[in-house]
Each structure stands twice: as structure tokens, then as C-alpha cells.
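Just one chain follows, in the form predicted alone, and it is written as C-alpha cells.
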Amino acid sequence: MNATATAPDLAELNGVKFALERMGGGKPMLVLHGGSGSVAKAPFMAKLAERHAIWAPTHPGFHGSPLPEHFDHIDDLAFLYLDLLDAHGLQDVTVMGFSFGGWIAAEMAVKTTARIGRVILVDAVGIKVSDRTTRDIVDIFALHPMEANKLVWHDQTRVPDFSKLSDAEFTAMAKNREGITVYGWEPYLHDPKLARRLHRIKAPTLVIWGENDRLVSADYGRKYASLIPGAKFVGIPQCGHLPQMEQTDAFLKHVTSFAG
């Protein structure tokens, strides 16, 4: 099936406005971006759209999208996207989330999988796996953005050169960082209760991780998968926090095989 993309719409649900990109055709897939912002224009998305009807929202508060006054918790995003599935009558949806978006996907799935057919978590944050004094996720707010970016990539030649970013790109990056602080400042990038709720996920789940992720380790990912009944863990070698960007072919192979 040929992928066809539409211009981003400004969706509105229960008074909340957010950008929503749709493309492709086939079984629906909800794609939830991470802290670096929308992935709708990334090359791997066009490949996914050859097999799936892609729904790719931009989280309120990211990329300059408006942040509702009452939005201040990860649950606000989880319920927003569950409402999105309800509003459009979507069934058997594959929900895939990257990093921060993986956290949202997990929060959605522990609430209900009535419309969710499969869950794919890619280098997701959201849980606490060690003791209270041990940090599971590198504190990106304590690092210069350039240093944090180095931890994201296994291949250091692919680390973006911030000196070449335009003013618009810098502004978008700052807005995305601001969005992360709204939902993940305290406690830092996790829900203290989520780990004990992951057993509620009734949909088949695939956990994909870059084996060389220095932001959130692969061992963290393995623990994440072990807490979800029947979940499969796949580690991708020579890969950091962004398998979809750094090892695109391997990433797509695992996703398309799992999502059918």
C-alpha cells in the first residue's frame, strides 16, 4: 500500500488542542514521540506508513503547541490519547512510544487495552527499577544539552552540531525541554506506581532497546520487559537511545514482524 501523508491537523478533544499528523493506510498505529519532539517527518515513518495508518500527535506543550492549564502529569497525556482512540472508533491499534512516548504508551496500556492490539516500547522511561538512592536515568537537566546528546548516540559522528541549528530549531528544542519538565520533573521521568501496574498490560508487548544506550541502559529495558506478562525484549547492537534513527533497518524489521 502506498503511503499518503496529509498536512498536520490541529485536533481538539475535550477542549485540548494538539497537532496531529496522519499518513498511510492499513491497521492503525499510534506513534508517540519522545522528548526531542515530533518524528512525523523522519524517514522511518514513511516506511511504517506503507503498512499502517499512522496517527502521530504532538504532545501538548511540545514544539510550541499550547499547554492546557490543567495538564501537569503523564496521566493527562495517557487519557488524552485513549480519548483519541475512542473518538475515532479505532480498534486493534498498535501503540508505539519512543523514550518519553514509551512512558505514555505504558501508562495507557495499564489503564485499558480495550482498543489496543499491541504495544511497542522503544528505549522507554517511566519506571523505577533500582533503590531510591540509585539513578536509573541520566539527569539530562544537570547536563549541557550537547553533553546529553552525546549519551543518546552510539555513533558519535551523528551527534548534532548545535552551532549549525537555526533560531527556529533552537526555539523548538527549548520548547521540547520545557515540555519534558512539565511532565517529568518530579519525580524524575518516572511514575513511582507504574512498575507495580505493568502486570495489567494484556496486549502483546515488544520492548526494543539500543544495547549501547547510555541515557537509559539496556538492563533497565530488560527489567521493564520482565514486568510485563509475555513481553519480548529485543536489543539492537551498535545502537544508542534512538534505534529508529541509528539502526533504522533493524528497528523496522522487528517492528513490522511484530505488528504484522
Contents of the next structure:
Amino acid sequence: MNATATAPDLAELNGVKFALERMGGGKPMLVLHGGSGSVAKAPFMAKLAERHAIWAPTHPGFHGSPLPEHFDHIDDLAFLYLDLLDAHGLQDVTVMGFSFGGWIAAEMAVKTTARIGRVILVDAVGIKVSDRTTRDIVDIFALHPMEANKLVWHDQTRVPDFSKLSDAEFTAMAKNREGITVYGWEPYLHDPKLARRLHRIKAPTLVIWGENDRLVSADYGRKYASLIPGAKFVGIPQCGHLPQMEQTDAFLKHVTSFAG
Amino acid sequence: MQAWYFSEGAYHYLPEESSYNSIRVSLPNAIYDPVKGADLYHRYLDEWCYADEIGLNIMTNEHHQTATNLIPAVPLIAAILARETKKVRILILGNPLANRRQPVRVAEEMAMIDVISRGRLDVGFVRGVPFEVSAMNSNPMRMSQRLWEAYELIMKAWTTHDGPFSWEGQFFHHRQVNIWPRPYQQPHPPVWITVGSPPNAAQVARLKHNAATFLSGYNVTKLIFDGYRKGWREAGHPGSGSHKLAYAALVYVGDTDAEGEAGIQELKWYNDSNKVPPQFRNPPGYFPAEAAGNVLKGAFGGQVGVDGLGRTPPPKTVEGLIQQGFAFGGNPDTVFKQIKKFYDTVGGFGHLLIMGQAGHLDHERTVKGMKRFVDHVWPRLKDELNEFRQAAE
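Given the form predicted alone, state the structure of the form predicted together with the partner chain.
All chains and molecules follow, beginning with the one already shown.
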């Protein structure tokens, strides 16, 4: 990892520069954020860092990590993070991905689990389940941003009021939407091949889902889990698309009992 | 002559605006009556043919899934006009290249229309508007890069005459490219590109293509046109380059000022009927993140700022539209003076794109406005304003 003069806070791997937060100690855990961007500063991350050496990259193209000209496919991220594990000689890594990050985690794990000890998918996207005229994943880009924001949460009193965000925060939000779009516009947030490759995942896998997820349903999560040999599905009640935020304690309990 | 009559071919028989949340993308087509639609197509074709009769060039374009424009495939309407008209030039402005999956197909379509029209085609290339990334299922990221790669592939397809070449680019792959027919005009039809910023305009100037801007008003137009002239100068091209610049405005010429302004009142349907919610106006990556963030801020109830060029939405009143250079309307002398003032303020341009029909402006008033322009305004523009003369030559 060589820091560069122009962007001193970015990691660099094979010419690709990206933000990489490291914290805590213990067995390594790679945490892959979802469509809303980096979660490195979220309170649940501090809890995870009490037990794990956290590696939390910001995906290239999302706010904080520039988009390389040649990046346009979910595999670009999957290979980047497999390379990251290689570059640091990490072993027995728990790879945990939220939503869009769960898709990356699954794409990594179908390629090789040589350095991956466990996989945790949290309300992950990435596979196609229903017929061709039925979306599995809500087309958030066809919804008013405020409506899409409401769908993220089960408890509507938790929906954040974004009206007072700063201009810089809105720019960051726009960058994160760009990030999802680069990799997930078409096919929409899935890889048509992935479902038939999930059998290759050799590492123990936990699939965590908000039972009331309205962006991508818990039934989709059950299907996802059923395609991964030996995977365990846990549904969290009273919970939308972000268990780590909406039901943090339950989320941490499941992660801890699975990954230590 | 280089004044162009333009109509969007709108379907204006719409329900009360409050009954729908978007005129684009999601408006159910049950609202569209194909019988009325047929009458409208023929009426609009008649108007373009009338332009041919009176010597006013023709401009057409395409849009998708919208009542504002019923031409989802501009080569179709242009091909009809290539056959139906005899004299004037036909400008397509333009082919939405970032939304077209096969640039070679675009090269073929344009070559065919150019041949049928015996070399009367001007070919415009545009990126495609934000609303249409859904309609075309086009990724809104990297649209400019796709536009330019498609442009390069089309230019190569038009100008390669010794058998096939292959293309394995970042966005497009094509084997055995060898188009039949090739263009009538040599080496290729005149090329136009729409521009939205000074650097963008400079890029088009370096290539010596025509650059057009739509309803951008006095200040923004001047910035963009100056950007073009700077690019033109820095590339070492002769002259100022201004004769290559085009401006599109609502234009209506009446016998009296009141009649001209009443025409603008109808034409401004083009601006006023554009009800589109933020999710369709602002797909990720279409605008720079700062500008996109600004739209998100508005969507979440925050106070929206202006963009980097100081661009503001068109005013709602006829008076405001005329004052800010979005519309030219009045009696012939008034319209001449309005255009001349705009021309002088923005540093000159060579092509006037006349948005001459919209909304409820009926056939009779549409063609009367066109005729008055040709008889009483255009001769003075051509005689008294250099760049128009140069473009006309």
C-alpha cells in the first residue's frame, strides 16, 4: 500500500486508488459498504472493531474514491478486494457486505474462498429470482428520492430528514448514486450469472435480513441463502433494509455468534 | 439560407396537469389517441413541407416516452421529409448517440437519408436528455464518453471506402464495418453538436463542427459562444467561427406586436408543459455531482442554488422570455430588433433555430408566423448581420 503525493489518504492497488479505513484488532474482517457509501464512521463499526481488525474500503466511484476509467463491472470490485486480501497476505477473513456490498462479497466468494473464512451477506442484492417482468429490487432511480429514502426504513420515525444536509453532503450523496449506477444500472443490481455460481462458495455463510425490507424482500434473502451450500438465514423482525442501523444490537449479536 | 423551422411534434391533448406527475417517462399512453395522433403527424409534416415551399430550412429531433415530442425515431420523419421536400436542407438535431446501441446503424440511417435527399441532410449529434435514460435503458454514467466514441465510429464509417474495418472500443464493438450506401455529400454531411458549457463548445470548435445551444438566454449563451470562439481561435482556424454557431429560441412573427406576443404565449407551452419529477430529471452521473446534489437538495426540500454558469429556468411570462432572450416575438421590425440585439450581445452567430410550433398554436397561425418571418425578418437578418450572411453563403 503506497500512499501517493496527490491523494495522501488513499490506498493504491494495481494503479487503483481508493479510501481504506483500518481499525480495531483481532481476526480480519473486510466490510463492504452499500449504496449509501462508506459506513466506516457508523457506531456499529466501532463495536465490530472491538473484536476484529476491520478493513473498510470505499468502493471506487463512490464518494471518497475516484472512479478509474476502466471500472464498469461488479467484477472490477470483486477482483480489487481479492487482490487486497492477497496484497496483505490476509487469511481466514470474514467478508461482510451490506446491500450492494453484499453483492461484491458474493462475487468474491464464488471466485475463490482461499483467503475467506466466512461470508456475511446483509440484505444483499446481486441475484435474479423472479420472472422477467417482476423486479426483485425496487428501481430506486424511478422513485422520488424522498420516497426511496422512506423505503429503506421499517420504523418511519427513523427516516432521516435530509433537508438540512450541507451542499457537500448532497454532492456526496450524488457521488454515491453514481457509484451504484456504474456497476448496477444494467442488469439492474444483479449479475444474471451469479445465482448459478453461488454453489461454489466454500466458506460458511450467514445471510442476515431485515424481515420488513421493502427494497429487496426477506424472501429474496431466503432464496439467496438457499443457493449457497450450508448457508444460514436469519431474519431480524421490525427491521428494514439496514439491520446494522435499525436493529444494531440484534445485528451485532448474530455477527458475533457467527464470526466471533 | 440558414434559418431553420423546428417543431417537436407534440401531442398536446392532455388532461389537467395536476392529474399526472410527469409528462415524460411514466405518463400512460392510454392518454394518446392514435386517430388524433395521425392527424397531428400529417399536420406537422405539412408544416415542414410548407417550410420547403417558402425556403425555410427544416429541423427535426427525437424524444422518447413523452407527450412533448411524438418522434421517437428521428430518421423516420427525416426520411419522409427527404422524399416530400425538394429544396431546403434538413437538419436532424439530433441523433441521441449516447442512447443508441449501434452507432454504425446511425451512420447507415444518415447516409441513406443524405442520398435520398440528394445531399440536403445536416446531421446533429446529441448526448440525449436526462429523462430518456429510462426510455432508452441507457446508463447515465459516462454518456459524454459514449457520445464521443460513437461520433468517432460514425465518422470513420462515413469516410472509409476501401472495405471493412473493425472497431473494438471502450463502449462499442463492431466487426466488418462497411456501410452501404455511403453519404451523398463528401466527405460527409455537415455535423452539428449541441453544447452546454464553454469547454464543451471549444471541443466542438476544434473539430470545426456547428454548435447549437437551446433556450439558454443572453448570459449563458454568450459564455458558451465565447468558449466556442476561443476553441476555434486556439485551433488556428480562419475567422471567428461565429458563423458555425446556432441558437434555438421560441420565435413568432405577427403583423402586430400583440399578435407576435400572443404567438409566444402559445409557444411557451414548450417550457411550461415540461412537468418532470426529480428522479427523471436527475439520473446519477448525467450532471456533475455538485449539480446533481443541488437537485437532490431540492427534492429533499432544501434551498436550490444556481449552476456554475448561472443558468436559471426560463421565465414564465412572455415579457420575461423576450427580455432574457428565450423568445423573439412581435411585429417583423420588433422581432428583427430583438434578434439583432441578441446577436450583438452574444457576439454573433450563424444559425437561428426557430421553435415555431408548440402546444395549441394551430396550423393556420403556425404557417402565417413562418411566412412573415421569411418575408419580413429573414431578408434583413441576412443583409445586415455578417455571420448570417456568411452562414447563408
